[in-house]
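Shown here is one chain on its own, the form predicted on its own, set out as structure tokens.
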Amino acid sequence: MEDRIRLEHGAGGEVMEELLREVVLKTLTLKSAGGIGLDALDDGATIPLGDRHVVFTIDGHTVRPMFFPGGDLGRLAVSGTVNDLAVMGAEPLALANSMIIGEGLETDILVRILKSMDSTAREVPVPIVTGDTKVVEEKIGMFVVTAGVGLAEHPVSDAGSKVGDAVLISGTVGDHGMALMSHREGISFETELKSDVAPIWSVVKAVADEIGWENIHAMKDPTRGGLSNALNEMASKANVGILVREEDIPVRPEVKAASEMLGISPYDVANEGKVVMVVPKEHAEDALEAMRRTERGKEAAMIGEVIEEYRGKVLVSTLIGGRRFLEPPAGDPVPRVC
């Protein structure tokens, strides 16, 4: 492990995982409250409570710029925390909001961020019930840390994939990361790139209502490190192979154009309003249709399956008929993306 922290250590991917495993997990000794704990490096933790489970998660948001096409810091903060609860099978019950504000920030900006948080929370719906505010001398703009509590009847981890399962995604990939990068670089297209930032509880619940929580074997929201990192984590934790079909992975034409111009794969950049879901093959079509009936899942697709070969690895069946490994990125190539 390096002796200094770099920006890449917080960007998802292999570099961040090294930091978590070699520093965080080796230093903190009490990591579980009886359910899924810190050791699992999942999207949250579970705490058994009678015949149900409390799910708890926390997330820091340092995105730059604070306002971007399709969203802003406030919408990102609420969506990110709600989505971490959702992919563990938990209905969001309440959020906490901690704001670290740099001296000199315009009050109007603070109000805009808070209004955005409020409107996004109403979409779910989930109340923001408590919080904390600090002002620092540094000209940082504003950082937001949100924590969330949810309740799950049947918790779902990202480690439950089984050979023969189908892999689904609730919509197009690369939208958030490419929208931010294009905005920062001043690249414009005929169709504006917009972030997909949104809460996805409605998508997850629709599938659970259709096929049952017990038939959702694994879930993950492909944020930092994108689809590549999410799939690799799921394959590694379950010790299975995952094969996805390039032709079936939905990518918007403008995102594809931006990725080619910037030399960045849309599979490697963050999404903030999508879920990767693994379900038994016999329930895949029903799950897919349930996703497509929701507002946030209209472009859902079945992109691959879980295989016995190449355990711990992800393969892509390419458009020209070959296969290649889909490696996890060292870190998200778009810094300060969430």
Second form
There are 2 protein chains.
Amino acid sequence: MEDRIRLEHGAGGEVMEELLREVVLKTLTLKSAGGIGLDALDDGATIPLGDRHVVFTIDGHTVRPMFFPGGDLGRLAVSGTVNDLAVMGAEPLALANSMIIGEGLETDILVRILKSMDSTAREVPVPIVTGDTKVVEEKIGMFVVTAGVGLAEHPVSDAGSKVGDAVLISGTVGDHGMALMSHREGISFETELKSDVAPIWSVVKAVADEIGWENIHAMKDPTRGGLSNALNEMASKANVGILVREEDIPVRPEVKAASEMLGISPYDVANEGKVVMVVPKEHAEDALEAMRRTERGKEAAMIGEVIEEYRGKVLVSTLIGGRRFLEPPAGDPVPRVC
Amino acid sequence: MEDRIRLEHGAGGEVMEELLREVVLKTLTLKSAGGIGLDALDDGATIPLGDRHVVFTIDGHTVRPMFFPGGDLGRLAVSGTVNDLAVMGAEPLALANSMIIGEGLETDILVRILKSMDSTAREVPVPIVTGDTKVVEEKIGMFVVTAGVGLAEHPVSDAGSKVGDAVLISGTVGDHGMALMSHREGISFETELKSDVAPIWSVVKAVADEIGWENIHAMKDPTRGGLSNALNEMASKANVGILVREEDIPVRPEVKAASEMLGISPYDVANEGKVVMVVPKEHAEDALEAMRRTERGKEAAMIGEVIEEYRGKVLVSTLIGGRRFLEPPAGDPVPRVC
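To test you: the structure above is the form predicted on its own. What is the structure of the form predicted in complex with another copy of the chain?
Then the entire complex follows, led off by the chain already shown.
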């Protein structure tokens, strides 16, 4: 490990994974409550309780700027935690909200962030039942750390993909990261780039209602490090290959344009309102239709399949017949993205 | 409300309470999962689940310096969250750890903080099952936000004090705040001042095993704003008076000396390893003995009683026969205390 922490150590991707594996996981020694624990590096943990599972997750939110096209820090904080519960297969029961505020923050900004948290929580719906407030001298604006508790009958990990399964995505890819980056760089397009930040519990629930929790083999929300990182983690954890077809991965034209202008792949940047889902091939069409019937899943697509070859790797096939590896990024190329 | 957030808005006490009541509680609208919710401003929330209750709590930790006599940021983060669960009557099941790290932090410091979290968690014992890491450009050192999930058969609020009950404290008062302040000011005494930071689940459990959860009417951990703030909140929430006897409140001689030198009351500063407990008078001796049999409760004391007069207020009687109100501080006089 390096002597000092760099920005990339918090940016998702391979550099962060090294920090987590070499420092955090090796230093902590009590890491599981009998279910999925810290060592799994999944989106959350599970705590068996009778015949059900309490799912528990936490995320710090330090996005800059605090208000961006399509969302803000408050909407991101609630969505991020709800989505971590959802991709573990858990119905969100309650959220906790810890705010760390830089001295001098305008009270009005705090109110706007809280209002946004409230309206996002009502969409789910999930109550914000407990919280904490700290004020520090450093001019940090505001950080929001949200934790969530949910209940799952059949928890879903990100490690359960099986050879032959289909890979689905609930909508377009790269919107959040590209919207943030374009906004920061002052680039504008005819169609405004907007973050996709939203809670996706309703999308996940629609699929579970249609095909059953036991038929969702793996889920992940492709946040920091984007789709590339999510698929690589899923391939590596299940020790399978994943093959995706480039032409089937939905990317908005304006996101593609920004991506080309900035030289950043839309697959490598964060999404904040999407789910990658792996299901048996025979349930794939039903799952896809269930997603598409929901408000947030209209542009869902089947993008690939789980294969036996290239275990631990992700392959992309292109229209002209080529194939290349989709490497996990070292870190999300858009800093302070969530 | 003021236009901008000041340090005191995060310092416990009356200024913070105004921010919470006027801004946070008025802006958020979904605040309970059917149990104790955000409006109670208690140490945590409860979520009814069958015949038990999941208890859920979160706390941000921004203490400066990160290492201080008797403890550090890691020990504080684990103890703070375990203690919030304990005073709600919940056995700690699992913790979540969200770290926000300033770019450039030495990896060695991160490891020391994590080691301290680990050894404190093992004392309880409670696993750290999930987490998150963010890195920011601001030179903040490191903030640690911990959330906790516990299980209670009979949750205990801070609002259940009844007239005639006895008020107990599990040990000496003012150690954490005074140790921090003296350390920062470079004041030294013959006996080193040390923070009391420690998990107190074992103390709470010993009392519950002895007298039963149903006989613990109210509990609170006197952190920010100290004993003064905790007792005033308890009196106000239960709409009762609380009378404490100055000569019975345990204060270490070196804490008293520091307190006189700095002009800060030991009752107004944070404790991080204590519990204020209110029990029926007939169980008070048993509760006290149970506390004293534990490692962290040896200096427990019965310090007062719940009275009918002066509802919502706290009175202190002195040896020479005088009585005065113990006012809640505007905020903890020691900044960045937890």
